[in-house]
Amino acid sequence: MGEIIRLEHVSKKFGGLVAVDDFSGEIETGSIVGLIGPNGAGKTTLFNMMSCTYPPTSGKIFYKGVDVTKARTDTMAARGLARTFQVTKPFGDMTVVENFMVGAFLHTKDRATARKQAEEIYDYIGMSCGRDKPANETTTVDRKKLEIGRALATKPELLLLDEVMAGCNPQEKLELVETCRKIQKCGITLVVIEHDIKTIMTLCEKIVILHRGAKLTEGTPEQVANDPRAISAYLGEDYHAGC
């Protein structure tokens, strides 16, 4: 189906760090991939470069073949371009459907259409708290679930999950699993930062693995999991003994 984003060559320094450094690769539309690595390697930096928080130093990032390394954040939303923070940060004063609204505003400025929308998000996306629930009265995985939803509703084609699972129990993990799964099912394509590596071997297609901001191995799951320079920088023997 072709890629959706792709980085040539991209690094980013911040002073004397440099915390990407020369990352090249492509994410093929309509996949799930993973993105892993010890804390530090520049998974979230990364993420920021491809939704356009900041330019990187250096290299280029092109979007469904168009050259936006300079872009705006508001300009690649709207060329559907979603994504979610490590910290969960909902409107907590405002309930979980009005969290989900505000997505849908980037769209729309009638707020019978954006509730309409919000409505459905909520059906889809399977919570557990009721629709007119404070947002800052949530449990953990509600919250998480709420992140996903308000990146939802702004309808797009290309989602970026930053720890979404962070936090959850192994129950509330499968239900993400599952939530992204269906998410693909509707043809949009997500990226995946996530430490529990058995959780991310069972959800992605591809996984990437960072180390100290380069690219260290990419592949199947298989293809990682029996990766010689994967087992010695970050998955340990022990997980390749389990596999």
Second form
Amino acid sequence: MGEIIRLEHVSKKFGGLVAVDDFSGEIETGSIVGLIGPNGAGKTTLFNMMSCTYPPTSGKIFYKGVDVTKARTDTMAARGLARTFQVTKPFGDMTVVENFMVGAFLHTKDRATARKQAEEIYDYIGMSCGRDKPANETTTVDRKKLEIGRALATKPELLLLDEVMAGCNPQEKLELVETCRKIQKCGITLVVIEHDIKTIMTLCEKIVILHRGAKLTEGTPEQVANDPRAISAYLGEDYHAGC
Amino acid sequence: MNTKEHSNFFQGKVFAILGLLILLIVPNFVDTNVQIVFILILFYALCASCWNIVCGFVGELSLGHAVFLGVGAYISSLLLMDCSLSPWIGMFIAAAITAVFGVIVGLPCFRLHGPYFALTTIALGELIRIFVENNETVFGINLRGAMGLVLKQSGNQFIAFEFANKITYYYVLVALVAVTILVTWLIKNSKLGFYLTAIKSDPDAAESLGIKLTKYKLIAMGISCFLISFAGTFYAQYFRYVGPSRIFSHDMSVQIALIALVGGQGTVFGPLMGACLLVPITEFLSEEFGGTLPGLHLFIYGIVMILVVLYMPRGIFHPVTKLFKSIEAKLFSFGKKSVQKGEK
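Okay, that one was the form predicted alone. Can I see the form predicted in complex with the partner chain too?
What follows is the whole complex; the chain from before opens it.
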């Protein structure tokens, strides 16, 4: 299988604050990996570096074997990396399908083709708000789906999902988990940041716990759940007992 | 069946078609003073439409667009005066140079956002104005400094872009406005339009979808400058005089931007609508009260501006079309009901 993205000793400092501290790791092609940790652990910073929003202070990032440490964000989409944002960023003036069209335009210039692909995405992702609803009038869960759909429209190989389930009710979370599984079956590698431990334990094959910018532990959900460091730093004794 | 399709096509567009017909036909039957107002309406509609292509879609406020208008006017006029080149050819050379100039200027400016972008464009406008006012010759080109360029009157000659009657100028403008609105419509319905609207909504999200922000902004800037240069050439040929203190003025830039803002940013017909509202107000008031109450037209102009910004922050285009549609629905509902009864 091989890895799709590899991080080597990546650090990010914002002035005196060390957001990510010497992080190394890789993500297997076709897998679904969970990234968890307390607030301010550096999860989103790690995402931002993987999607080349800003370069790391030190260390290197390889995407499909190519050094992309200093690549530009807009080139990463063409290479096959797409992401969603923790605070949803819909294109409010456009309709839902038009939002998807913006993503689809990455691979086509033709408006009709983009429209067709966008409508396919709309059906695929299972939205029910109406294709031509203005994006800024949609509900929280639809906005999350909009983010995923728009990223999918760029035909990615690696999809980074930043807290897509935050603010959703249990039923909606289940829907989103199903959507993630469906996306994985299409051969897209997924990295998921999430706070809901139960959801992420059932969804992911591998889990990485970040703590104060450094990797605390990684492994399968069971390994992580039984790791004493993870329990004391993040999961808590209650979760361990609950297992 | 045929008539039904017809009525569907015209539905909601009766007032738009009526308005366009007025703009096309009425100037033929009015006296010269009113024709001048019509010319000014379309001139500002043209400038505001060009402004709209870059600023309306991208959502940045350029307060220096008169620079590109002036550059276009200067180049085509200089080509006419010093090289005896017909303005019909000169305007395309001017447009190409202005587009390149716009892209070069845009390169640093588009790194800035919001008030910083607006301030930089103001600075650019003032810089160019002061430079042209104070330099007689630059690189051997005779700019004639603060005197400006005075184009010789040669009578009614098509080849020289000079006509004896106003109405011919007016129809040249109609063609230019039509081209600009067509280009705006094409952009709005293409990849470029989608990308620009996305950049306006959220640059970070747009970038994550693979949109090269600077590239698409500069393409829009190039198109906008290319078209506004035509307006510059028209200005020079119509007034027969290009003065740096007027054409490069901050007033001109602000007026262009305000008309587009009042009309409706990012819409195809908004700038035209804005010009139809604001230009007649300005002209009427300055004519009626210019002598008795000097400055009143600016005062009322300001009030209109404040009202529009307060109550229709996205421009008058959407509220006005909505109003027209509802009036139309009321006007024609009786006719439709009788048709339905007849079908039954």
